[in-house]
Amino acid sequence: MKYMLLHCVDKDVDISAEATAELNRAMMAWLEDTIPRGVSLHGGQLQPAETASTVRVRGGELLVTDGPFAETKEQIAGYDVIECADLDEALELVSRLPLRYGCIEVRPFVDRDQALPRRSLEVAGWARAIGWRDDRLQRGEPPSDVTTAEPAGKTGNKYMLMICVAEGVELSPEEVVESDRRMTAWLEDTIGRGVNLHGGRLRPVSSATTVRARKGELLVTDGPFAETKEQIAGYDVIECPHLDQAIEVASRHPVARFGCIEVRPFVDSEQAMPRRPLEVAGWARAMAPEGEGQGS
């Protein structure tokens, strides 16, 4: 099964030099635990919200807001997928994570759109260094390749688009056929352009688990870390040459004529690269250009 874990910091907290070195060292030792077993996945940082843009399509006419799809207290910093049986074992992995200045929201993804990704990944090279769980590993062999050079290909900026919907929204059968129709064309076209990295679907809000750490007791909740009027879907993550493009891109979105879509690029040096070989959906592969979606 599936997780993402959507974190999310206070933006009203001042955190220190020394806190955040200690904050990255608890992350960095996370990571070091859960990618050599397989269980993180892939995920990034993000810029702070103030460099969001928010896109909507109303009666045919873009709409583009600066700032993030919500004004709440605590606002999205960065993402992870996990892989765990249940949701016990990805809240005791969340239990481990630096939860001091924030939440972290715990949603499964749809069973049949589970992150899948929809090109070729190279993956991380501090992450390989590290080792992944593979055929190699299991015979005791060490990973080959390891390098920590810039992926090769790469040709512009990461940036991830939440998809967000307001939950009481309601489409007729022919909206529903006319928004999946589109939606099958958005992801053909950026699929095949090899502008589409990778995303899925979340199950409904009603599905997430919220866990915050006060004064040393981890607070488990019902629910996600904010009551907001639109609440995240989906995800996906597109590399465009700079957030103009981006912007297109996320207007031509279904889902945009109805609820939004938020823009948010990451930090540049953390550009949501995977932490091991991802398997290529075929549905994907097959229609992505020659030379591209051959798996890692």
Contents of the next structure:
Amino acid sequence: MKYMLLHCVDKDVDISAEATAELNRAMMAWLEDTIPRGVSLHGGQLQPAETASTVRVRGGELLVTDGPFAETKEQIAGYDVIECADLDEALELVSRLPLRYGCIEVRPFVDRDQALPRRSLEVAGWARAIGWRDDRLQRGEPPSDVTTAEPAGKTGNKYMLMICVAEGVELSPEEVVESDRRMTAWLEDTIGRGVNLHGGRLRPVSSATTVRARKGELLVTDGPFAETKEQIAGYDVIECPHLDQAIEVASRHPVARFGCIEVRPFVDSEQAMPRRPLEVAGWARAMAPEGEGQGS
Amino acid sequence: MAETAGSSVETAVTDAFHQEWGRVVATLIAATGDWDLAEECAQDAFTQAVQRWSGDGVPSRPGAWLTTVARNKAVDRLRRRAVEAVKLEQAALRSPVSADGDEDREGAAIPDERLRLIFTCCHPALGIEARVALTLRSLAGLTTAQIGRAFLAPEATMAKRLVRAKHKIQDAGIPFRVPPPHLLPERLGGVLAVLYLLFNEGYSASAGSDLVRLGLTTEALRLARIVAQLMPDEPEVQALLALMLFQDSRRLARVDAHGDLVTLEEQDRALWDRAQISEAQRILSGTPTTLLTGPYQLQAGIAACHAAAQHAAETDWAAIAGLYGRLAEVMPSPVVELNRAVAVAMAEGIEVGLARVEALETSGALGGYHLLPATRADLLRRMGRRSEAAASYRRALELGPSEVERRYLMRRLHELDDSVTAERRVP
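Next, report the structure of the form predicted in complex with its partner chain; the form predicted alone has already been given.
Below: every chain and molecule of the assembly, starting with the one above.
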């Protein structure tokens, strides 16, 4: 099973520099354990909720609001994608993450093909998912325009798109077809341009489990981290030179027409990279500037 | 097999239902991973038992017969779902076995999967209401309508809750297993909490008016017996069963003919069920009171002290106060402190206990809890401080006690009002 871990932090809590250092150490220890085992696939830390913009398209008109998709006490501060046997294993992994200042929502992905890198040779998953007929993709080769696309890593900023839908929204069969068509076009375009790094669809919020730690005790509860009208149904990580372009990309996502998309910058462009033992340098640098724990 | 009369077949099916439903469902979930299929096929097997047993007689091992029939039905259903051919292979079901021939041999080979079932039903990632409902449905075999009535919820609500819980198990990947040793103490605590909640739901229901809820006590005892039998080396499991038996032994004495609550002190102890008390004592007999450690062991120890007293006056309150002291250490809670205060009052003097109750009031930890002023009122009444006691009873009544408790508090208040008036009348 593949799970999305949504790290949430109580926005009223001021975390001291000391506590931050301790959190980073705990995170580091977790990554050192989970990356070599291939359990932790990728993840990243987001800028605070004040930096969020939420995008909606209604009646063909683009509506951008300042702030996150829901004004909740706890706000999403980062994410991790893990792959393990079952929920118990996921909860065990979560129990070793820093939980003192908020909580972690554990949400299963709809299938294992989700959240795979979208620029590398591993495109087969999403290509199958969206029914891409390109033979090269079926063979696992990237499309030609991807290889020629300008590598965005150096100049681009990374943004998390949280795809949110209100519970109970039902589309007619025609709308579903239309939405799927738009989704395929959106993926073809954003992946083709090298903007869309990875993403995935989550199972409905009824499958969510939230973990908190209070007074040294682990509290596991059924349900999402906050009972909001709109809930996260999926995510995409995109790389763009600036927020305006990120908003433009979000506005063309089909869900913007009936749900909303929160656009949130990552703390830096090293975030949300695939975590393979050979590619640990990124997070190691990010976590320990003085250079300890460098990967090979 | 001998010809069996209709009524005894009915009894045999009912008995088998109580004893085997959970086992059949658990076996099928273990084999297919499909909760709905498991329930449907178990249901079909019992329906078939009603028809077949009246003609062919009750088989020597009803459980094995039912499991075999249910499994064959599961194989049939999976076969019919052509698209699920792969699933059939994955499920690794053995080829169907004749229900009339080899059931004994077949039955012996089937492991008891009920522990896996109950640990999955009581998984902490499910809401507590869902855990309770799922345990009653899949392990105890109550219908959705029965569970709805027991928890005063519409059947549709309960059905939705069950469907959602089963989806979550499937979608979120909740494993069907007994947790490994490092998770076991915590998860077992969760299972026992569900069983004790079920028991208390039934126990707190008043007699007569609430027969469905009273039935929950029986279901909880039945389930606790199963877990106790499957985990013979877990002292907390054994203790919970003993605790339930001690409490259930007072069933007839705790409510009078009018349905009014009778306090432990005033109960007619001849009405206590001696068989249940002896069984509970036997379960606890391995452990001396001083060596009891877990929360259920300590609570069972307290119940055992009450059960051992022939008359209320013979109660060993010092031992009970000591047990509450240790319970407060392993399970700190203001409610435990309140009960401890009563035991201390009885053991060391009412004023010592009253001081503890007043300290609790000052702490504010139990603000709005009607048993706090009710306890204070009882202690004041014992000290003869009648008007203060009456004020506390009134306060308790304002905080929304249950109907049975309300009648008890009113009775106490009237007794005091009468005597207060009598006092005033005498110049």
